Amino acid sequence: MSEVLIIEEIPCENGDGVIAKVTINRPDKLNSLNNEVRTKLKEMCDWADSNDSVRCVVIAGAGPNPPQEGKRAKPNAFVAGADITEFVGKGSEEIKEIFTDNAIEAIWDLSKPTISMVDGFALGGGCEVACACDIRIASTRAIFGTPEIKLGLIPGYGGTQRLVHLVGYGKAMEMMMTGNNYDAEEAYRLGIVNQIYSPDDLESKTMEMAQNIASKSMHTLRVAKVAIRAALDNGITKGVEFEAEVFAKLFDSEDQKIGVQAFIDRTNPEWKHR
C-alpha cells in the first residue's frame, strides 16, 4: 500500500536547509482525509518544527492515476474535502475530539512558513488546509468551496473562521451558506489566492517562492509570523502594539545586524539563525 502522505526534503538554492514538499496521497480518493491523512499530517507537523534543517513547507496534492481500460480520468484535487464515510455512525462528543485536536490546527499552529500549492479541487476540508497555509498558490484549473451546507454542516476545521480574514463577513457567508464554487480567478479575486499560474508553471512558481522566502533569516520569519498572526488575535489596536514590541526586539538579534550591514555594504547577508 502507498503511502497516504509523502514527504520530499528539496535542497535550498543557498544551500543551507531544506524545504519539505508535503504531497497528499490519496488521489483515487481525490486526496480527501480520512483518519490516516490527519494522524500524518500532525505528524509531519511535529517533524517540521522539530527539525531545523526545514525552513519551509510546501503542502500539495497528489495528482490523478491513469484511467483504468474504458473508465473516465479523475479530476485533479488537492483535497476535495473530508472522508465523509467517516462521519457515518458517530455522535458529537466522538466528532469534537476528531475537529478539535486536528491536523489543520496542527498546520496552522507551524511556526515554519507554509505555502499550499492548489491544484484541482480544494473543496471542504480542503480548502480549509489551503486557508491554514500562509500563502495559497493555485493552478487555473483550482477550484475552492465550502460546500459542507449541503450535508447539513458548516465547516469544522476553522473555515468559518479564517475565511472570514481573507474574503470578508458577507462573501464568507455567501460561500457558506450557498455551498457554490469558485474558480481559481474568482479566487484570486476574493483574496483566498495570493498567486494563479498554469497547471504546466505550478511546481515551479510555487518552489520559486517557497526558495525565496527560505533563504531569509529562521528568527526573522517566525517574529513576522507571529506578528502577522497577532492581527487576527488582538485586533489592530492591540496587535499593533504587540508589533512595537516584537520589532524593538529584533534589534537585539544577531540577524537584525547582519541583516542592516549587508545592506549599507550592498552584500548578500550570511543569516546567523538559519
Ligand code: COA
The other form holds:
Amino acid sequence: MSEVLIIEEIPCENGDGVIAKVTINRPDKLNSLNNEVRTKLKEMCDWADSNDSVRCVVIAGAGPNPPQEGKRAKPNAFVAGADITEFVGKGSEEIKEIFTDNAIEAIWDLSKPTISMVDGFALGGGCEVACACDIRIASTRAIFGTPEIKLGLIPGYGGTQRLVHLVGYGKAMEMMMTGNNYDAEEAYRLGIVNQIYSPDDLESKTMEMAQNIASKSMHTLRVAKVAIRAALDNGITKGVEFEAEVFAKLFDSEDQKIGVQAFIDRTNPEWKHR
Ligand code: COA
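Please give the other form, namely the form predicted in complex with ligand COA, since only the form predicted on its own has been shown so far.
Every chain and every other molecule in the complex is listed next, the one we just looked at coming first.
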C-alpha cells in the first residue's frame, strides 16, 4: 500500500537547507483526511519544526490515478475534507478527542513558513488545511468551500475562526451557512487565495515563492510569523505594542546587522540563521 503522506526534501537554491514538499496521498478518496493522514501530518509537523534544515513547508494533494477500465476519472483534489466515513457511529466524546489538538492545529502552530498548493477541491477540512497555512497558491481549477452544513455539521478544525480572518465576518457566514463552492477566481477575490496559476504552472510558481521565502533569515521569518499572528490574537493597541517589542529585539540579532550591512554594501546577505 502506498504511503498516505509523501515528504520530499527539495534543496534550497540559495545555500543549504530544504523545502519540505508534503503530499497528502489518497487520491482515490480525494485525499480526504482519515485517521492515518492526520497522524502522519502531526508527525510531519514535529519533524519539520525540530529539523533545522527545513526552511519552508509546502502542502499539496496527490493528483488523480489513471481511471480504472470502464470507470470515470476522479477529479483533482487538494483535500475534499475529513473522511466522512469515519464519522459514522461516533459520539461527541470520541469526536472531541479527534478534533482537539489536531493535525490542522499542528500545521497552524508550525514555526516555519507554510504554503498550501491547491489544485482541485479544497472542501471542509481541506479548506481548513489550506487556511491553516500561511499562504495559499491555487490553480485555476481549485474549488474552495465549507460544505459541513450539508452534513448537519460545522467546520471543526478551526475553520470558523480562521476563515473569518481571511474573508471577513459576512462572507464567512455566507460560506458556512450555505455550504456553497467558490471557484479559484472568487476565492482570490475573497482573500482566501494569494495567487492563481494554470495547473501547469502551479508547482513551479509555488516553489518559486517557497524558494523566495526560504532564502530569508529563519530567525527573522520566525519573528515575522509571531508578530503577524499577534494581530489575530490582540487588539490593535496591544498588537502594536507587541510589534514594537519584537521589532526592537531584532536589532540584537546577527541577521539584522547582516541584512542592513548587505544593503549598504550592495551585496547579498549571508544569513547566519539559515
Ligand atoms: N470523505 C470520504 N470519502 C470521500 C470524501 C470525503 N470527504 N470526498 C470524496 N470521497 C470519496 C468518494 O466517496 C468517492 O469514493 P469511491 O470512488 O470509492 O466511491 C471518491 O472520493 C470520489 O468522490 P466522488 O464523490 O465520486 O467524486 P465527484 O466528482 O462525484 O464529487 C465532490 C466530488 C468533492 C463534490 C464530492 O466527493 C464531495 O462532495 N465530497 C465530500 C465533500 C465534503 O462534504 N467535505 C466535508 C467533509 S466534513
